[in-house]
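Take a look at this single chain, the form predicted on its own, given in structure tokens.
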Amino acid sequence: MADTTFRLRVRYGKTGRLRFLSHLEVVHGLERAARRAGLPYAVTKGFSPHMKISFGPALPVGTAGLGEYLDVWLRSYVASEDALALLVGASADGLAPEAVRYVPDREASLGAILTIAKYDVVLEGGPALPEGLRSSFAAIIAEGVLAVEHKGKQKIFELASTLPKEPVVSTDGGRTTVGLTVRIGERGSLRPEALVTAALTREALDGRIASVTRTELLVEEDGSWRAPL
């Protein structure tokens, strides 16, 4: 790898169809655009050379996203508009770059960085669906920790940390949206399908999730939140 590398940031969603992928074959996927593309990319050093490429934090087969996350490193500088339209004259719809900046090296890795998600669960059920979600809500957060099993281990999560806001719950033509915010960070995050589901069956509600969409990755410092690029 060349001494000297720029590490350009790049903003992308998974949408439509391709949310289905698994986060290897969306890593895959954009590797290859950026081949694709002609971007002049650094390897890593040692007996397996690869792109250097980094991502931030895997989206679950079937959750779509609205602003995930890459780091590339070029060996030389490219504009960034004409890196963004390379990007995207070489990518799949429903894979594709929606902005790109630089960023110092020295910046920490968007595993790092990136600690806050917000997700939209959207929700088919009869209308007694929204408030009975609220009152839901209300009672597992007055608890104060929400048991979730998953591949057979639970886990306890501390809702006044890993739930940073409230949940929102409104209501358009039929169906109803869970905003969620969650923290994350090196030891996983809630899932927001998780903490529906527990609201529904808390209340033995009447309403199935529809699809879940992660709409905003962001870091946390000082007290508030910013974008990432």
Given for the second form:
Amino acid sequence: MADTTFRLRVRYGKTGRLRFLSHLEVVHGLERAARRAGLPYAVTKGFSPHMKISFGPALPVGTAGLGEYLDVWLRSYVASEDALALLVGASADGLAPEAVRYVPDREASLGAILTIAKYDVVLEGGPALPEGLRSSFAAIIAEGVLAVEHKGKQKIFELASTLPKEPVVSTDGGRTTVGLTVRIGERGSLRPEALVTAALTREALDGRIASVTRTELLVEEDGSWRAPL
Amino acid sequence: MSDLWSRVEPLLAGVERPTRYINSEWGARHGDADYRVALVYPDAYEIGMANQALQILYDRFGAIDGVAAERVFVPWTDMADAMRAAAVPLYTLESCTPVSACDLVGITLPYELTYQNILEVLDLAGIPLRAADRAENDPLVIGGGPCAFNPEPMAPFFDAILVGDGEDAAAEIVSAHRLAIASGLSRAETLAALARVPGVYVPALYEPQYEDGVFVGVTASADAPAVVRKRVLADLDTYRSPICTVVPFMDVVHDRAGVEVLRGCARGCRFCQAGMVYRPVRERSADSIVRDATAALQCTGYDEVSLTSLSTADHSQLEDVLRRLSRRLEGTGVTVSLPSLRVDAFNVQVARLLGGGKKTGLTFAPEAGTQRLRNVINKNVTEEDLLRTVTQAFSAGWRRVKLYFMIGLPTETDEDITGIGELVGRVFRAAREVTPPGERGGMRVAVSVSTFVPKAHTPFQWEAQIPLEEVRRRQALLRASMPGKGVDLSYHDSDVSFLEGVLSRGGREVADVIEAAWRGGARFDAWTEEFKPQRWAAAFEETGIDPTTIANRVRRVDETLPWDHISVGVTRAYLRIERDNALAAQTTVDCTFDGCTGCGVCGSSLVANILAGERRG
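Switch from the form predicted on its own to the form predicted in complex with its partner chain and give that structure.
Now the full complex is given, and it begins with the chain already shown.
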């Protein structure tokens, strides 16, 4: 017999020094925060019972996230504003819940529905960098595919599908920001550093990636995008 | 105070596991202070964060008004190289203050093979390695911990070393230092003042004496006690177990909350240094264990709490504690664990209470293969105990057991070695008999064999460690006698045991070897893949010290030993009697179950065993 549970979706940030956490460290950190918060979390059945919790797509070490998601199943209902206050009070700065909402239990997993990711890649470099990047991106996109080497393996990305929007290059003082929108495919997603590095290399541009931040994760449904919360 | 973060941050993109270096964990404490203590664990973050002593001291120092206690671990080699290249000095995690700008640098001495990491820490911090070379404005470098009971090999690198329990001494050391600062004392005067704090050993005030190249003892200066007696916290319940500890993000060893349920062990195993130096036995009460374990889980959010000690199953109220905790934790997925179990204290009831239904491996330490040799080492467990326990466990559904043995124990013969193989065979057959035929394929007996290393302040402190060639011969003999099927045999590296033997019983001359090995690149020697015996061989060669004269030599019982000016309370006379008993294969009882055995610790330290209830043997 299945017990009734309540699926609480949590939006959180991974920022500041804690952007250096690995995905596993984020998972452990947030599970512990949920226990400290005293939330009545559900526990899986079976040989090794553990908290019923599920995470959206992983962020690499060093990449910050402004809107990341997890779902945690509760055994009893806690008003969402109370749940949020409990979580915030039990979380380290830099890995902090920002909003919560209950979602239907029948909804597919976060990993399955979060297929659009937006990134800001900040670069330092010479004055010609923004223009160089623009033309380099245009050339790469015109080719239609991008081959990326990662950990000894080569992956080919079809850019028409992988980049649902063209990269946006903007400048602010000495810094150049590339806004990227990437579709997360079934066989992994294009790392924003890989695309930006390819653009830098292609035109031998004077530029260096200073930081990468995932600013948003979105659900793609019937051709339109929405926030998962 | 300067905050080095802006110089540290750019290095992190290029190193492995940057989580080690970023602070920001839940429970890390930040505050203004006029006195800053760097608490150094001389190994990587993921090892040091599991250390309970560090958590206790973090609490005790942090509780002193105006004092900030901040953690320091050894940067992994990639980060150390990056820091040197960028001229970034070693910093404390909490405030990113240079370690050299702290008032006190407290360094744990957890294990001999971390010694060279202590030099790495001092060097990265820009603090002169040797106490004698430090200037007036350098921090005080104070050691303590398990290896402080023979401090001599590391003595020249420390301004002071605390012997024994640190709970009360922490505040006394800080007040002595603050008073010295306020009075404008020189460094030498400050050290003399520290030497008056009970349990504090100031190496500079003790000069080793030699006659014809043979060590004949130390002369203490007029300001210092001739013998430094270890500190003993009379009652463990004086302080609560650390509750709101720093909770790492990184996967660390022993990644769980811990409550120290008792300190000390009076079983009297003659090879065991911890069993001699941490006497008497002090149990925490059941109420405070349950209270602290529950509070620690709440505050940290861990999913496991470990009830730690040298011999947790001996706690007189363990079953009561486990029942109460498992009732509270039911349905939360949070479990209770024990570090290891004695064969004779195991019962299926306890094991069931622990695992919450999980049947992970069980670990037992018979240590020797024959009853005669177990009597020599006073490991008072019998083969019947072991077989009964294993039968019970496998009947109840366990399928894996791990057994610890040692080779090279005093009086060991080839019969004792082959006896290990035979005993393991009988264990396996006993387990097989009660395991349903369909499940026998999953049965595993893991046998882990280490080489005996004689330690200071034990009845075997005068014994020779067996030479390396002999270790290898006995290992081969053991391998041949071991049943093959279902048994996994593993050895501790014999080169590591040899070095451990040299570093644990050496005198002050060994400091030169440690420094030479570090200069030759030795770092993280406790990590199998980092340990390079040839670096140490080169260091012995360079310093002209023959390590075999330290490790493999039998000492006369009236010989002056390098640690004779350090007292753990157990008398030398008692150790000699215990040695005689060992050689006669006579066993000695445990004074927490039977009468006093006269070890001397209670009288000399004015303390006594504290039991929470009656122990049942």
